[in-house]
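Only one chain is included here, represented as structure tokens and corresponding to the form predicted on its own.
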Amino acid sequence: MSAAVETAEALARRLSEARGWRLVANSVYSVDVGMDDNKLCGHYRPPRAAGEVAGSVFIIWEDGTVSRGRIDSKTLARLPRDIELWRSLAYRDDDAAHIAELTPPTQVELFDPRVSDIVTDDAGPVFEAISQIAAAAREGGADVVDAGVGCSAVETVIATSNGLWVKYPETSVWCSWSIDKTMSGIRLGRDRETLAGLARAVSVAGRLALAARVRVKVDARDMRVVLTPRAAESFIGHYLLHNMLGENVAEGRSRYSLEQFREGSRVFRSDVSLVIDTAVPMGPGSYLCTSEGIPSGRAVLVEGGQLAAPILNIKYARRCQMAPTPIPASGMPPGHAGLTLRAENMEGWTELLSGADDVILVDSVLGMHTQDPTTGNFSLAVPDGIVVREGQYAGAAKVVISGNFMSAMNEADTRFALSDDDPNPGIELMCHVEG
């Protein structure tokens, strides 16, 4: 018996006299190994395997009150004192206090047996992946790599007090790498096969790191602008996933009305779409239900730029009277996560590049922190932003991008591209750029 279903079994007595609970408990096995200004295994990344349970419970109490809690490695031990602890937490919340119908959760693979031989056996792969990508960045002129790789081992409990038990292994495996303090990648998987291939992903960012060593000057002057699927994601996931949350729509913090949900209000271009699918076999951010019992699967949130539904856990679908939705994986960047942004005859990432002229290619951004979401008006800090000419790279300028990202999603000339490496588009747009 693992730690996470014993702390489950535990609990779910413990709890039997409550009007209703529900539970995630996770045992999680991982190793990890990282490079710091080219020293592998340096003395802030060494290398680390470890073991830990972790989880969350919400209880609704008698008098219909409730709790949050979390679960650790300890709870088992503590549990009786936790229990008192949480209940003395105890607050009134109407719309959250509901346990889910028991519904049967979507059979999703999620587990890659070579994996979990890696962190209980041989971590031996680890060690490869990570020389590899110090080996292709050196290739390509870097001096200075920074880089990590790990892999999981999970077992995932959910259970709630209307007879949910779901109990199922999953994999992940990370890679990311930093060329020159510059420019940086990361792809996140759960098979084995994450690990292959990583000279090519890493070489993307080693040209840039190259261009990024000689500064051009740029003018200030409207032109065009290309997000890489990096940077776009950290628009998407900014503007468009925080006006979608439905704890936003319901209580004014969106841009979006509820009333614009059920009419389906037009919002983006004709041909742009929004959708969260978090049952994407061996996906990065698939599961096979919610924490709260709801079932993975594919809802859309904008369809042909008008809008669907809101991202809704069953408090706020309560308060909203609509169906409760998966939800993104949290932690992850929004493609990653289950969150897409498509538009319809996608160009190819290559073929946008090759055929850009007089661009700024921007794969990161400072003080989107800073940003109001709401409004989609950005004005934002790109330390190397690569100039490109004629498909090839002129070097690169520290310059300020501004615009509205929402109106963007309503322009004809936005263009959007897919790449072979990430799940979300890099997206040209027209900004104002001071150099």
The other form holds:
Amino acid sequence: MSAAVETAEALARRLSEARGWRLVANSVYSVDVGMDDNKLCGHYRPPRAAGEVAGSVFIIWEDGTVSRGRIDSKTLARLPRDIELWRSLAYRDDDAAHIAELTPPTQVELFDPRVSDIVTDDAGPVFEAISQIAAAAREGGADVVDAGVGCSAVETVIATSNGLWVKYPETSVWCSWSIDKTMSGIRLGRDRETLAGLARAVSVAGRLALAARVRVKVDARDMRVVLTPRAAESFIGHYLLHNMLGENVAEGRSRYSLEQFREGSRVFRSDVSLVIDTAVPMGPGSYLCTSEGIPSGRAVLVEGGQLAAPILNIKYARRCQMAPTPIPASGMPPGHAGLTLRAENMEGWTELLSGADDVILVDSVLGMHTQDPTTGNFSLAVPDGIVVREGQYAGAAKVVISGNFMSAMNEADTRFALSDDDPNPGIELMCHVEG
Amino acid sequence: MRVGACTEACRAAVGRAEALGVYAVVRVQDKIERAVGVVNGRTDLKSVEEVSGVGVQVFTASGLAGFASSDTVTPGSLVDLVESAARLARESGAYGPEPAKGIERVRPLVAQAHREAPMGIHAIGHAREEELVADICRMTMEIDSRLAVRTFYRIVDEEWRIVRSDGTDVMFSMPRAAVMNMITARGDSHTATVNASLSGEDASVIASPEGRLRLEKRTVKAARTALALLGAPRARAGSYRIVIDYALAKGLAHEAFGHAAESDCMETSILGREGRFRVGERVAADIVTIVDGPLEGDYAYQPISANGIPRETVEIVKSGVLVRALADVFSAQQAGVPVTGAGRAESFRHVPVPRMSNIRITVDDPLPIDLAFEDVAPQDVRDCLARAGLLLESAPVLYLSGYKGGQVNPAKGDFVFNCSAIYELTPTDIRLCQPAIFSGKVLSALGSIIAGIGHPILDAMGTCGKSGQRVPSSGGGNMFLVIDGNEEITIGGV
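Take the protein just shown as the form predicted on its own and give its structure as the form predicted in complex with the partner chain.
The complete assembly is shown below, putting the previous chain first.
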């Protein structure tokens, strides 16, 4: 029995007198290795192994107050004391004081035993993968390579006082690389194949980094800007996700009000949709059910350009008098977490790029986290905006791009283009560019 | 101290390391963190977290390094971690790793630096904490019905113990607390979000009359700014003479300069040449000084590094000239600088890297201003500039108020940060404009500082992200800095 299961079982017994409870406990084991400035490992990025129990518990006491607590490997040994500690911090939150009715979790495949073996027995594939990344980057002409590769194996228990008891294993694999401190990429997955064929993915960043070595001048003007799928992820995460979170909608911190969702207000172009799907087999952000016991699945947030539903946990679902939705996993780009933006008749990414002329291709921006997501306005530095002329990289310029991302989602001339490698499309939109 | 209880486990680790022929650095962390969140007057969160764990880093004689961590701190667990880290270190040898060197050159230290905060984590009960935070939130909401407010308070009592194979055994504490008011104003078709915060080492930020008064003043100022921004125009993009407040000055010092002065990135930093720190080179006017170091009572206080070396106060720039880098034991020699004890780690799970604590940028002979920072209005800034002959007839001077975060690429010297609001100051008018990014080249910005206004204020709080780790940071500068127009520094654009 894993430490997570043991802890969860003990907690469930101890909490039997509470009005309600739910918990999530994970036994997490991981291994990773990194490279900084072409140096594999060294002091700052040594191979690392980690193991711990992590999780949380939510309790509704007899008087209706609620408590939240953290679970770790010590919880089991100090249970009576921890429960008293959590009780001492109980507070009133009537919308939150609810345990989901028992619903069978969605069956989603999330585990690859070969990845688990890497974590527990043989870290060799992790070293080999980072060596592949470095070799591919150097072959592409990189001067400076930074990279990281890691795997984890987790046993998760999710349980509630309404009878839910879900126990499942999952594995995760992550790879990241940066070429010449300018262009970068990531690959996330759950199976052993995530570590294969990295050279082609690395070469995409490598070609951009090579193009960035030639500096060109860009005059200040309004012009077309193409966000790579990676750059588009950061816009989707910062602007769309923030304004779709039920907590922000209900508390007045979103661009959109609850009434707008109820009325189905049109906020984007009529062919644009936004969907969350957390039940993609082997999806990096997939799961069986949320930590609250809500089954994993698909929810439409924007359909036909109209607001359909915010992302709602139990508390805000009750406050908004709407159904709870799946929640995107944290700690990864929104597309990998299952949040995808779509438009009708999307082009292919390669076709969009090959047909691009007099545009700035943006792969990363500085300062996204400093922008106010509610306004939609952005004013961002792009140290290496790639100038594309007649489908060819003509060099790079440091530019500042500005505009309004939410307005762009409503513009007829905004273009979306999907690649095979990315969950969200690249986006071409009009911006003001300062050279 | 709580970390004093793990002596047996630390000894077991060091003993096992010796038996395996490796050098070990054991880092034990024990953190208690309590938080209260109130949203629009209703309690949204009350939590307490007790986190403890240990990370073990080992080095073989040939410089192979490995790391293992666990949230179980027992002799048996630590022995397992040493073995796991040593196994990984040796396994890495087949892939041509960079040798890790330097730890063998430092002297052993046995010390304890326990900082007892006057209003520490146990000084105020949970219920009173909740009342105080809710009161701040409601007070903010009462300013105007168009405001949505999230007030978040966190108090942390964090202890570390660093034990090394050379006999080093140090313990230190890092108490801190902060309260943040996130204020969103909503108009018919616009929204604007601004923040007001106060940080320190203990609950005095919400519970002392002085703390409460300062927070109230900051909150009222921020809320009024948010409301005024609803109808504000945008500033025209371009290069201007600008005035930044001390929080933005901290951003400039931290994001634009401090990271480039960290010894681990000297091979690619703009402050490095051929991997070595450019000591003796002029980077700013001779009125400019930049210092980093721990301050007692500060939000980012850390007296000893995560490698067990006392943290020094470092003059990075003195009279405009580069003097010292922020260096840890592993990259100091290669960067050609002395070790300053700059290694910090977010948690027991992380490997320490050189980074800042409290960084401040100050200017000699600042222009006087006889007001507390919270009481300074844009008019006061303009009058001060006018008295000093720094207001321009030909173009507005832009006063950037409030820091909303930033980012830097130390290898290229590009920085960007954002403010809460911009005021266009002219001899005849003051116009509030929407915030826009302040971006440019690090050395251009430093070289363009022409004046300071007011005495230094050093409590601008933040969270510093580097190498996937987030640690508390703080700093500041003179109440305001004046940066001359420079085509490599731009506002906007729009």
